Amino acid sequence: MILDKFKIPNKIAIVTGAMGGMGFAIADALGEAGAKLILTDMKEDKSFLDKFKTKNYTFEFIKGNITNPDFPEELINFAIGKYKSLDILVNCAGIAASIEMENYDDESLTKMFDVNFKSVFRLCRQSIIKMKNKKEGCILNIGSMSGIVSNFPQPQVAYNASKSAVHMLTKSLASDYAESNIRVNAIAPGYIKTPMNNLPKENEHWFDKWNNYTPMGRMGKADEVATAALFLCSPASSYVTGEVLVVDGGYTSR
(Lines of atoms letter the chains of each structure in order from A and count residues from 1; the text may use other names and numbers.)
(Lines give C-alpha, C1' and ligand atoms only; values in the text may rest on other atoms or scores of the structure.)
Protein backbone atom coordinates (compact mmCIF):
# COMPACT_ATOMS: atom_id res chain seq x y z
CA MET A 1 0.00 0.00 0.00
CA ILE A 2 1.32 3.43 -0.94
CA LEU A 3 0.13 5.05 2.31
CA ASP A 4 2.10 2.50 4.33
CA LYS A 5 5.29 3.97 2.90
CA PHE A 6 4.66 7.10 4.98
CA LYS A 7 4.63 5.10 8.22
CA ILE A 8 7.76 4.71 10.33
CA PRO A 9 6.70 2.39 13.16
CA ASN A 10 9.24 2.12 15.97
CA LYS A 11 11.90 4.09 14.10
CA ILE A 12 14.11 6.04 16.49
CA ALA A 13 14.07 9.73 15.60
CA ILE A 14 15.98 12.64 17.13
CA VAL A 15 14.49 16.11 16.58
CA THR A 16 16.43 19.21 17.64
CA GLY A 17 14.66 22.51 18.27
CA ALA A 18 11.64 20.43 19.21
CA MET A 19 10.04 23.12 21.36
CA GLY A 20 9.89 25.58 18.45
CA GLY A 21 7.05 25.90 15.96
CA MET A 22 8.51 23.85 13.14
CA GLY A 23 10.39 21.44 15.38
CA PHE A 24 7.25 20.61 17.33
CA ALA A 25 5.20 20.13 14.15
CA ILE A 26 7.83 17.83 12.64
CA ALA A 27 8.11 15.79 15.83
CA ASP A 28 4.30 15.54 15.93
CA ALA A 29 4.22 14.23 12.35
CA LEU A 30 6.93 11.65 13.02
CA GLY A 31 5.22 10.57 16.24
CA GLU A 32 1.89 10.17 14.47
CA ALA A 33 3.64 8.01 11.87
CA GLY A 34 4.85 5.70 14.64
CA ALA A 35 8.38 6.89 15.47
CA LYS A 36 9.87 6.78 18.94
CA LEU A 37 11.02 10.34 19.59
CA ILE A 38 14.02 11.84 21.30
CA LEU A 39 13.35 15.57 21.53
CA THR A 40 15.87 18.21 22.48
CA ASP A 41 15.87 21.96 23.00
CA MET A 42 17.37 24.58 25.30
CA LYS A 43 13.99 25.08 26.92
CA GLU A 44 11.26 22.67 28.01
CA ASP A 45 7.67 23.54 27.14
CA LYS A 46 5.46 21.28 29.24
CA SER A 47 2.36 22.24 27.26
CA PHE A 48 3.98 20.79 24.13
CA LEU A 49 5.08 17.64 25.92
CA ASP A 50 1.62 17.20 27.44
CA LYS A 51 0.18 17.14 23.91
CA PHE A 52 2.52 14.28 23.03
CA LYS A 53 1.48 12.43 26.19
CA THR A 54 -2.18 12.86 25.23
CA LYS A 55 -1.42 11.31 21.85
CA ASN A 56 0.41 8.41 23.53
CA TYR A 57 3.63 8.98 21.62
CA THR A 58 6.76 7.26 22.89
CA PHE A 59 9.21 10.07 23.57
CA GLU A 60 12.03 11.37 25.72
CA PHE A 61 12.97 15.01 26.22
CA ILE A 62 16.61 15.96 26.70
CA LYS A 63 17.31 19.55 27.66
CA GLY A 64 20.58 20.78 26.23
CA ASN A 65 22.52 23.32 24.21
CA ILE A 66 23.43 22.00 20.77
CA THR A 67 26.24 24.55 20.45
CA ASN A 68 28.11 22.74 23.23
CA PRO A 69 30.63 20.64 21.25
CA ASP A 70 30.10 17.68 23.61
CA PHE A 71 26.31 17.66 23.44
CA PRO A 72 25.84 15.98 20.01
CA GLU A 73 27.83 12.94 21.12
CA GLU A 74 25.92 12.81 24.42
CA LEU A 75 22.59 13.02 22.57
CA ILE A 76 23.44 10.30 20.05
CA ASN A 77 24.83 8.06 22.78
CA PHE A 78 21.59 8.51 24.74
CA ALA A 79 19.60 7.27 21.74
CA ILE A 80 21.86 4.27 21.30
CA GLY A 81 21.84 3.49 25.01
CA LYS A 82 18.05 3.78 25.25
CA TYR A 83 16.99 2.09 22.04
CA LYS A 84 20.18 0.43 20.65
CA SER A 85 19.56 2.27 17.40
CA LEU A 86 19.24 5.59 15.62
CA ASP A 87 17.23 5.73 12.40
CA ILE A 88 16.36 9.39 11.82
CA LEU A 89 18.00 12.71 12.71
CA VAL A 90 16.14 15.97 12.11
CA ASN A 91 18.25 19.10 12.60
CA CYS A 92 15.61 21.77 13.14
CA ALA A 93 17.16 24.03 15.79
CA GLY A 94 18.12 27.42 14.41
CA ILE A 95 18.23 31.15 14.97
CA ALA A 96 17.76 34.23 12.79
CA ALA A 97 18.95 37.82 13.07
CA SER A 98 18.32 40.89 10.95
CA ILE A 99 21.51 42.94 11.16
CA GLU A 100 23.14 45.08 8.48
CA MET A 101 26.55 43.86 7.33
CA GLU A 102 28.41 46.91 8.65
CA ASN A 103 26.93 46.33 12.12
CA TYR A 104 27.55 42.59 12.25
CA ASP A 105 30.05 42.01 15.05
CA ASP A 106 32.12 38.85 15.41
CA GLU A 107 30.19 37.64 18.46
CA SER A 108 26.90 37.67 16.53
CA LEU A 109 28.55 36.00 13.54
CA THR A 110 30.00 33.24 15.69
CA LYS A 111 26.65 32.61 17.39
CA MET A 112 24.85 32.39 14.04
CA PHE A 113 27.20 29.76 12.66
CA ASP A 114 27.53 27.88 15.96
CA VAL A 115 23.76 27.29 16.04
CA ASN A 116 22.84 27.08 12.36
CA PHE A 117 25.84 25.26 10.94
CA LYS A 118 28.42 23.90 13.38
CA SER A 119 25.84 22.12 15.55
CA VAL A 120 24.28 20.58 12.44
CA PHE A 121 27.72 19.45 11.24
CA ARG A 122 28.54 17.82 14.59
CA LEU A 123 25.16 16.09 14.90
CA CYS A 124 25.45 14.74 11.36
CA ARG A 125 28.97 13.51 12.11
CA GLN A 126 27.96 11.65 15.26
CA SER A 127 24.86 10.19 13.62
CA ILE A 128 26.69 8.96 10.56
CA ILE A 129 29.21 7.12 12.74
CA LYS A 130 26.31 5.07 14.17
CA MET A 131 24.29 4.80 10.95
CA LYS A 132 27.26 3.44 9.00
CA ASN A 133 27.42 0.47 11.35
CA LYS A 134 23.88 -0.61 10.46
CA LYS A 135 24.11 0.46 6.80
CA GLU A 136 20.93 2.50 7.07
CA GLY A 137 19.79 5.93 8.18
CA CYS A 138 18.04 9.15 7.32
CA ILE A 139 19.13 12.72 8.06
CA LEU A 140 16.96 15.77 7.45
CA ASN A 141 18.40 19.25 7.81
CA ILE A 142 16.21 22.33 7.96
CA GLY A 143 17.74 24.97 5.73
CA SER A 144 15.90 27.95 4.29
CA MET A 145 14.89 29.55 1.04
CA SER A 146 17.33 32.24 2.28
CA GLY A 147 20.09 29.78 1.46
CA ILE A 148 18.93 29.89 -2.16
CA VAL A 149 17.87 33.51 -2.72
CA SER A 150 18.55 36.79 -0.95
CA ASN A 151 15.05 37.58 0.24
CA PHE A 152 14.11 41.00 1.56
CA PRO A 153 13.45 43.57 3.01
CA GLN A 154 15.22 42.32 6.15
CA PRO A 155 19.05 42.39 6.17
CA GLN A 156 20.26 38.89 7.10
CA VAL A 157 23.53 38.21 5.33
CA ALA A 158 24.94 35.85 7.99
CA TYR A 159 21.70 33.89 8.29
CA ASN A 160 21.58 33.45 4.51
CA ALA A 161 25.18 32.25 4.44
CA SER A 162 24.64 29.80 7.31
CA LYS A 163 21.65 28.20 5.59
CA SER A 164 23.49 27.98 2.28
CA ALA A 165 26.20 26.09 4.15
CA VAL A 166 23.58 23.67 5.50
CA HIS A 167 22.38 22.98 1.95
CA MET A 168 25.87 22.18 0.69
CA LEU A 169 26.59 20.04 3.75
CA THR A 170 23.43 18.11 2.92
CA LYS A 171 24.40 17.51 -0.70
CA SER A 172 27.97 16.54 0.18
CA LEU A 173 26.91 14.03 2.82
CA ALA A 174 24.27 12.55 0.52
CA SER A 175 26.92 11.91 -2.11
CA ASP A 176 29.51 10.59 0.34
CA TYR A 177 27.26 8.15 2.21
CA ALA A 178 24.76 6.90 -0.35
CA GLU A 179 26.69 3.62 -0.56
CA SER A 180 26.06 3.15 3.17
CA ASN A 181 22.31 3.54 2.52
CA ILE A 182 22.22 6.80 4.47
CA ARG A 183 19.92 9.35 2.89
CA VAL A 184 20.55 13.03 3.60
CA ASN A 185 18.06 15.69 2.53
CA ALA A 186 17.05 19.21 3.50
CA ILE A 187 13.94 21.35 3.51
CA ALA A 188 14.19 25.03 2.58
CA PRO A 189 11.13 26.68 4.14
CA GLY A 190 9.92 30.10 3.08
CA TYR A 191 8.11 32.44 5.43
CA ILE A 192 6.42 30.18 7.99
CA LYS A 193 4.14 31.45 10.76
CA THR A 194 6.15 30.47 13.85
CA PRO A 195 7.36 32.32 16.96
CA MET A 196 10.68 32.96 15.18
CA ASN A 197 8.83 35.19 12.72
CA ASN A 198 6.99 37.26 15.33
CA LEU A 199 8.12 40.75 14.42
CA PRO A 200 8.47 43.82 16.65
CA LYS A 201 6.01 46.60 15.90
CA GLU A 202 8.51 48.68 13.93
CA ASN A 203 9.01 45.81 11.48
CA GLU A 204 5.43 44.59 11.11
CA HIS A 205 5.29 46.17 7.64
CA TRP A 206 7.56 43.33 6.52
CA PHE A 207 4.58 40.94 6.68
CA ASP A 208 2.89 42.69 3.77
CA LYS A 209 6.07 42.62 1.71
CA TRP A 210 6.61 38.93 2.48
CA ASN A 211 3.07 38.07 1.39
CA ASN A 212 3.20 40.29 -1.68
CA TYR A 213 6.34 38.57 -2.96
CA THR A 214 4.96 35.09 -2.24
CA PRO A 215 2.79 33.93 -5.17
CA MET A 216 0.42 32.11 -2.81
CA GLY A 217 -0.03 35.42 -0.96
CA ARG A 218 0.40 34.13 2.57
CA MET A 219 2.83 32.73 5.07
CA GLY A 220 3.08 28.96 5.43
CA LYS A 221 2.04 26.89 8.41
CA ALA A 222 4.36 24.70 10.44
CA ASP A 223 2.41 21.56 9.59
CA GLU A 224 2.94 22.29 5.88
CA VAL A 225 6.65 21.87 6.52
CA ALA A 226 6.04 18.86 8.76
CA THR A 227 4.28 16.88 6.04
CA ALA A 228 7.24 17.46 3.72
CA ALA A 229 9.55 16.35 6.54
CA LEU A 230 7.59 13.13 7.04
CA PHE A 231 7.92 12.36 3.33
CA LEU A 232 11.70 12.80 3.45
CA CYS A 233 12.04 10.75 6.66
CA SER A 234 9.89 7.86 5.49
CA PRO A 235 10.23 5.02 2.97
CA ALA A 236 8.04 7.11 0.65
CA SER A 237 11.24 8.95 -0.33
CA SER A 238 13.51 5.89 -0.49
CA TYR A 239 15.10 7.04 -3.78
CA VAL A 240 15.53 10.68 -2.70
CA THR A 241 18.87 11.90 -1.37
CA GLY A 242 20.81 15.14 -1.71
CA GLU A 243 17.58 17.04 -2.29
CA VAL A 244 16.82 20.52 -0.93
CA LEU A 245 13.03 20.58 -1.01
CA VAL A 246 11.72 24.16 -1.13
CA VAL A 247 8.47 24.78 0.76
CA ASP A 248 7.91 28.48 0.18
CA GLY A 249 4.53 29.16 -1.43
CA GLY A 250 6.34 29.87 -4.70
CA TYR A 251 8.62 32.66 -3.42
CA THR A 252 11.76 31.38 -5.14
CA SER A 253 9.90 30.82 -8.40
CA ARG A 254 9.98 34.58 -9.08
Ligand SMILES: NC(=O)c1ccc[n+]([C@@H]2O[C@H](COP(=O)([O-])OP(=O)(O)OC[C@H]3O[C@@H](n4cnc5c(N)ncnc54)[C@H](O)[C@@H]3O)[C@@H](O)[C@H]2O)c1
Second form
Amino acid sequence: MILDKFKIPNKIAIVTGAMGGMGFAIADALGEAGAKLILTDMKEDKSFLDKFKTKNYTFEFIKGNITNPDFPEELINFAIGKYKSLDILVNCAGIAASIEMENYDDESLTKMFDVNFKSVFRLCRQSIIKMKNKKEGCILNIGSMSGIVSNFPQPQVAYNASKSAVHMLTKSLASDYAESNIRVNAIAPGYIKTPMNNLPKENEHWFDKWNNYTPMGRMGKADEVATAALFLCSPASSYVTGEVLVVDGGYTSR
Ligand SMILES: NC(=O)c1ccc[n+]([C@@H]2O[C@H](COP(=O)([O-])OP(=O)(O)OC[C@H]3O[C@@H](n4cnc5c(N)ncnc54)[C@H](O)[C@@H]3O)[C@@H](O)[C@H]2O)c1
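Go ahead and give the structure of the form predicted together with the named molecule, now that the form predicted alone is out.
Time for the whole complex; same chain goes first.
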Protein backbone atom coordinates (compact mmCIF):
# COMPACT_ATOMS: atom_id res chain seq x y z
CA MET A 1 0.00 0.00 0.00
CA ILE A 2 1.41 3.37 -1.01
CA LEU A 3 0.01 5.09 2.10
CA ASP A 4 1.98 2.68 4.32
CA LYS A 5 5.15 4.34 3.05
CA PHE A 6 4.22 7.42 5.10
CA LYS A 7 4.16 5.36 8.31
CA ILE A 8 7.18 5.23 10.62
CA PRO A 9 6.14 2.85 13.39
CA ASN A 10 8.50 2.82 16.38
CA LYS A 11 11.15 4.91 14.62
CA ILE A 12 13.07 7.01 17.13
CA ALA A 13 12.86 10.68 16.14
CA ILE A 14 14.48 13.72 17.72
CA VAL A 15 12.80 17.07 16.99
CA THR A 16 14.51 20.30 18.08
CA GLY A 17 12.49 23.49 18.52
CA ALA A 18 9.54 21.26 19.40
CA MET A 19 7.83 23.94 21.49
CA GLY A 20 7.73 26.27 18.49
CA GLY A 21 5.07 26.55 15.80
CA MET A 22 6.65 24.35 13.17
CA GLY A 23 8.55 22.01 15.50
CA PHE A 24 5.34 21.12 17.31
CA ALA A 25 3.45 20.48 14.05
CA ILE A 26 6.28 18.32 12.70
CA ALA A 27 6.53 16.33 15.95
CA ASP A 28 2.76 15.87 15.84
CA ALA A 29 2.94 14.52 12.27
CA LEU A 30 5.78 12.12 13.11
CA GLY A 31 3.96 10.99 16.29
CA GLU A 32 0.76 10.34 14.33
CA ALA A 33 2.80 8.29 11.84
CA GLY A 34 4.01 6.09 14.71
CA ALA A 35 7.40 7.52 15.73
CA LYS A 36 8.66 7.55 19.31
CA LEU A 37 9.53 11.18 19.92
CA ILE A 38 12.36 12.87 21.75
CA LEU A 39 11.36 16.51 21.85
CA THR A 40 13.71 19.27 22.81
CA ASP A 41 13.56 23.03 23.22
CA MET A 42 14.97 25.71 25.51
CA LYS A 43 11.44 26.48 26.69
CA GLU A 44 8.79 24.09 27.95
CA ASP A 45 5.12 24.52 27.03
CA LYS A 46 2.96 22.29 29.21
CA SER A 47 -0.10 22.72 26.99
CA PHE A 48 1.85 21.34 24.00
CA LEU A 49 3.06 18.36 25.99
CA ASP A 50 -0.47 17.74 27.30
CA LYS A 51 -1.73 17.55 23.70
CA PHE A 52 0.81 14.82 22.97
CA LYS A 53 -0.25 12.94 26.12
CA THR A 54 -3.89 13.12 24.97
CA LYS A 55 -2.85 11.63 21.65
CA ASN A 56 -1.04 8.80 23.45
CA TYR A 57 2.24 9.41 21.68
CA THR A 58 5.36 7.87 23.16
CA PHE A 59 7.55 10.88 23.89
CA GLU A 60 10.19 12.39 26.13
CA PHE A 61 10.89 16.08 26.55
CA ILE A 62 14.44 17.27 27.18
CA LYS A 63 14.81 20.94 28.01
CA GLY A 64 18.06 22.45 26.80
CA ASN A 65 19.87 25.09 24.81
CA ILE A 66 21.14 23.62 21.55
CA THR A 67 23.96 26.16 21.37
CA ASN A 68 25.60 24.50 24.37
CA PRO A 69 28.39 22.51 22.62
CA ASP A 70 27.82 19.49 24.92
CA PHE A 71 24.09 19.34 24.32
CA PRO A 72 24.02 17.48 20.95
CA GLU A 73 26.06 14.59 22.36
CA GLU A 74 23.95 14.47 25.53
CA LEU A 75 20.75 14.42 23.49
CA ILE A 76 21.85 11.72 21.08
CA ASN A 77 23.23 9.63 23.97
CA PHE A 78 19.86 9.95 25.68
CA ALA A 79 18.14 8.53 22.59
CA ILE A 80 20.61 5.66 22.33
CA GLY A 81 20.47 4.97 26.09
CA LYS A 82 16.69 4.87 26.13
CA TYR A 83 15.85 3.28 22.78
CA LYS A 84 19.18 1.82 21.56
CA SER A 85 18.62 3.64 18.29
CA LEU A 86 18.26 6.96 16.53
CA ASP A 87 16.43 6.86 13.21
CA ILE A 88 15.34 10.42 12.50
CA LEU A 89 16.75 13.85 13.41
CA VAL A 90 14.73 16.98 12.66
CA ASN A 91 16.62 20.23 13.19
CA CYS A 92 13.84 22.78 13.54
CA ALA A 93 14.95 25.15 16.32
CA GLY A 94 15.91 28.55 14.99
CA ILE A 95 15.85 32.27 15.54
CA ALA A 96 15.31 35.26 13.27
CA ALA A 97 16.45 38.86 13.62
CA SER A 98 15.73 41.93 11.53
CA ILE A 99 18.83 44.10 11.76
CA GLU A 100 20.40 46.26 9.05
CA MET A 101 23.95 45.36 8.04
CA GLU A 102 25.37 48.68 9.32
CA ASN A 103 24.05 47.88 12.80
CA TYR A 104 24.78 44.14 12.88
CA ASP A 105 27.15 43.70 15.83
CA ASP A 106 29.38 40.66 16.30
CA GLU A 107 27.42 39.38 19.28
CA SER A 108 24.17 39.19 17.28
CA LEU A 109 26.00 37.62 14.34
CA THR A 110 27.56 34.96 16.59
CA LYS A 111 24.20 34.17 18.19
CA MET A 112 22.50 33.83 14.80
CA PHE A 113 25.08 31.35 13.52
CA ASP A 114 25.33 29.50 16.86
CA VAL A 115 21.61 28.72 16.88
CA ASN A 116 20.80 28.41 13.18
CA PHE A 117 23.96 26.79 11.87
CA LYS A 118 26.56 25.56 14.38
CA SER A 119 24.08 23.66 16.53
CA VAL A 120 22.60 22.04 13.40
CA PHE A 121 26.12 21.08 12.30
CA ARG A 122 26.90 19.54 15.70
CA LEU A 123 23.58 17.67 15.93
CA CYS A 124 24.09 16.27 12.43
CA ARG A 125 27.65 15.23 13.34
CA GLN A 126 26.61 13.35 16.48
CA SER A 127 23.66 11.70 14.74
CA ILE A 128 25.70 10.61 11.76
CA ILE A 129 28.22 8.90 14.04
CA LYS A 130 25.38 6.70 15.37
CA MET A 131 23.46 6.33 12.10
CA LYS A 132 26.62 5.29 10.25
CA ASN A 133 27.08 2.34 12.62
CA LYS A 134 23.52 1.26 11.93
CA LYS A 135 23.87 1.97 8.20
CA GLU A 136 20.51 3.74 8.26
CA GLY A 137 19.19 7.16 9.12
CA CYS A 138 17.27 10.20 8.07
CA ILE A 139 18.02 13.86 8.78
CA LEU A 140 15.75 16.78 8.03
CA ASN A 141 16.99 20.34 8.44
CA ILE A 142 14.58 23.26 8.42
CA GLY A 143 16.17 25.91 6.26
CA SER A 144 14.22 28.76 4.71
CA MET A 145 13.31 30.34 1.41
CA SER A 146 15.50 33.13 2.83
CA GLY A 147 18.44 30.83 2.11
CA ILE A 148 17.48 31.02 -1.57
CA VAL A 149 16.13 34.54 -2.13
CA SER A 150 16.62 37.74 -0.21
CA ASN A 151 13.06 38.38 0.83
CA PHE A 152 11.92 41.82 1.98
CA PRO A 153 11.09 44.44 3.33
CA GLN A 154 12.75 43.19 6.53
CA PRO A 155 16.56 43.40 6.73
CA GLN A 156 17.81 39.95 7.78
CA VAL A 157 21.18 39.44 6.14
CA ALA A 158 22.63 37.10 8.78
CA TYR A 159 19.47 34.98 8.97
CA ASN A 160 19.49 34.55 5.20
CA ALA A 161 23.16 33.57 5.20
CA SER A 162 22.67 31.10 8.09
CA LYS A 163 19.85 29.34 6.23
CA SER A 164 21.87 29.21 3.04
CA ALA A 165 24.59 27.47 5.05
CA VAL A 166 22.02 24.96 6.34
CA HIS A 167 21.00 24.15 2.76
CA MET A 168 24.60 23.53 1.69
CA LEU A 169 25.32 21.48 4.82
CA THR A 170 22.31 19.36 3.85
CA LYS A 171 23.51 18.76 0.30
CA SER A 172 27.09 18.01 1.38
CA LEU A 173 26.01 15.46 3.99
CA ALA A 174 23.57 13.85 1.57
CA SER A 175 26.37 13.31 -0.90
CA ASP A 176 28.93 12.16 1.69
CA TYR A 177 26.66 9.69 3.52
CA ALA A 178 24.40 8.24 0.82
CA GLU A 179 26.55 5.10 0.79
CA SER A 180 25.88 4.70 4.52
CA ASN A 181 22.16 4.77 3.75
CA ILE A 182 21.68 8.08 5.54
CA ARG A 183 19.34 10.46 3.74
CA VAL A 184 19.69 14.19 4.44
CA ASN A 185 17.13 16.71 3.21
CA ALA A 186 15.92 20.20 4.04
CA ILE A 187 12.69 22.13 3.84
CA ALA A 188 12.77 25.78 2.84
CA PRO A 189 9.53 27.24 4.18
CA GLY A 190 8.13 30.56 3.04
CA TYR A 191 6.21 32.79 5.44
CA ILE A 192 4.50 30.53 7.96
CA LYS A 193 2.17 31.65 10.76
CA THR A 194 4.12 30.83 13.92
CA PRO A 195 5.30 32.75 16.99
CA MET A 196 8.46 33.64 15.02
CA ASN A 197 6.27 35.96 12.97
CA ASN A 198 4.47 37.67 15.84
CA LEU A 199 5.54 41.08 14.56
CA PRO A 200 5.63 44.16 16.75
CA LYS A 201 2.90 46.68 15.90
CA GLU A 202 5.26 48.98 13.97
CA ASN A 203 6.18 46.14 11.60
CA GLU A 204 2.71 44.70 11.05
CA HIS A 205 2.55 46.33 7.59
CA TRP A 206 5.10 43.69 6.52
CA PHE A 207 2.26 41.14 6.48
CA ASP A 208 0.65 42.92 3.50
CA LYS A 209 3.93 42.87 1.60
CA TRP A 210 4.51 39.20 2.41
CA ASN A 211 1.00 38.22 1.26
CA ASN A 212 1.13 40.42 -1.85
CA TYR A 213 4.42 38.92 -2.99
CA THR A 214 3.30 35.35 -2.34
CA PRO A 215 1.47 34.04 -5.43
CA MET A 216 -0.97 32.11 -3.22
CA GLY A 217 -1.70 35.38 -1.42
CA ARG A 218 -1.41 34.12 2.13
CA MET A 219 0.98 32.84 4.76
CA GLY A 220 1.34 29.10 5.22
CA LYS A 221 0.25 27.05 8.21
CA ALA A 222 2.62 24.96 10.27
CA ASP A 223 0.85 21.73 9.33
CA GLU A 224 1.43 22.54 5.65
CA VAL A 225 5.14 22.22 6.42
CA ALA A 226 4.62 19.21 8.69
CA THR A 227 3.14 17.11 5.86
CA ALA A 228 6.24 17.81 3.77
CA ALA A 229 8.38 16.90 6.77
CA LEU A 230 6.60 13.57 7.18
CA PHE A 231 7.23 12.82 3.50
CA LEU A 232 10.96 13.50 3.90
CA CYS A 233 11.23 11.54 7.18
CA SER A 234 9.39 8.46 5.94
CA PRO A 235 10.01 5.70 3.36
CA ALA A 236 7.71 7.70 1.04
CA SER A 237 10.86 9.66 0.11
CA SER A 238 13.22 6.66 0.02
CA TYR A 239 14.95 7.89 -3.19
CA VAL A 240 15.15 11.55 -2.13
CA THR A 241 18.34 12.93 -0.63
CA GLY A 242 20.14 16.26 -0.86
CA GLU A 243 16.84 17.99 -1.64
CA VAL A 244 15.83 21.42 -0.37
CA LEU A 245 12.05 21.22 -0.66
CA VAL A 246 10.52 24.68 -0.96
CA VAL A 247 7.13 25.10 0.75
CA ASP A 248 6.36 28.77 0.15
CA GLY A 249 3.02 29.30 -1.63
CA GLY A 250 5.00 30.07 -4.77
CA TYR A 251 7.07 32.98 -3.35
CA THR A 252 10.38 31.90 -4.90
CA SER A 253 8.77 31.11 -8.25
CA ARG A 254 8.61 34.83 -9.08
N1 LIG B 1 7.93 30.95 10.57
C2 LIG B 1 8.45 31.18 9.38
O3 LIG B 1 7.91 31.98 8.59
C4 LIG B 1 9.69 30.48 8.94
C5 LIG B 1 10.05 30.55 7.59
C6 LIG B 1 11.16 29.86 7.15
C7 LIG B 1 11.91 29.13 8.05
N8 LIG B 1 11.56 29.08 9.35
C9 LIG B 1 12.38 28.26 10.24
O10 LIG B 1 11.57 27.25 10.80
C11 LIG B 1 12.09 26.84 12.06
C12 LIG B 1 10.99 26.85 13.10
O13 LIG B 1 10.55 28.18 13.25
P14 LIG B 1 9.10 28.56 13.81
O15 LIG B 1 8.48 29.43 12.81
O16 LIG B 1 8.40 27.36 14.29
O17 LIG B 1 9.55 29.50 15.01
P18 LIG B 1 9.20 29.45 16.57
O19 LIG B 1 9.80 30.68 17.12
O20 LIG B 1 7.75 29.22 16.75
O21 LIG B 1 9.98 28.16 17.06
C22 LIG B 1 11.36 28.12 17.21
C23 LIG B 1 11.67 27.28 18.44
O24 LIG B 1 13.09 27.14 18.54
C25 LIG B 1 13.42 27.24 19.92
N26 LIG B 1 14.80 27.70 20.08
C27 LIG B 1 15.34 28.86 19.66
N28 LIG B 1 16.62 28.95 20.05
C29 LIG B 1 16.90 27.81 20.73
C30 LIG B 1 18.06 27.32 21.39
N31 LIG B 1 19.19 28.02 21.45
N32 LIG B 1 17.99 26.12 22.00
C33 LIG B 1 16.85 25.39 21.97
N34 LIG B 1 15.72 25.82 21.37
C35 LIG B 1 15.74 27.01 20.76
C36 LIG B 1 12.44 28.27 20.48
O37 LIG B 1 12.33 28.17 21.89
C38 LIG B 1 11.17 27.93 19.72
O39 LIG B 1 10.33 27.04 20.44
C40 LIG B 1 13.24 27.81 12.36
O41 LIG B 1 14.47 27.20 12.04
C42 LIG B 1 12.96 28.98 11.42
O43 LIG B 1 14.13 29.69 11.09
C44 LIG B 1 10.47 29.74 9.83
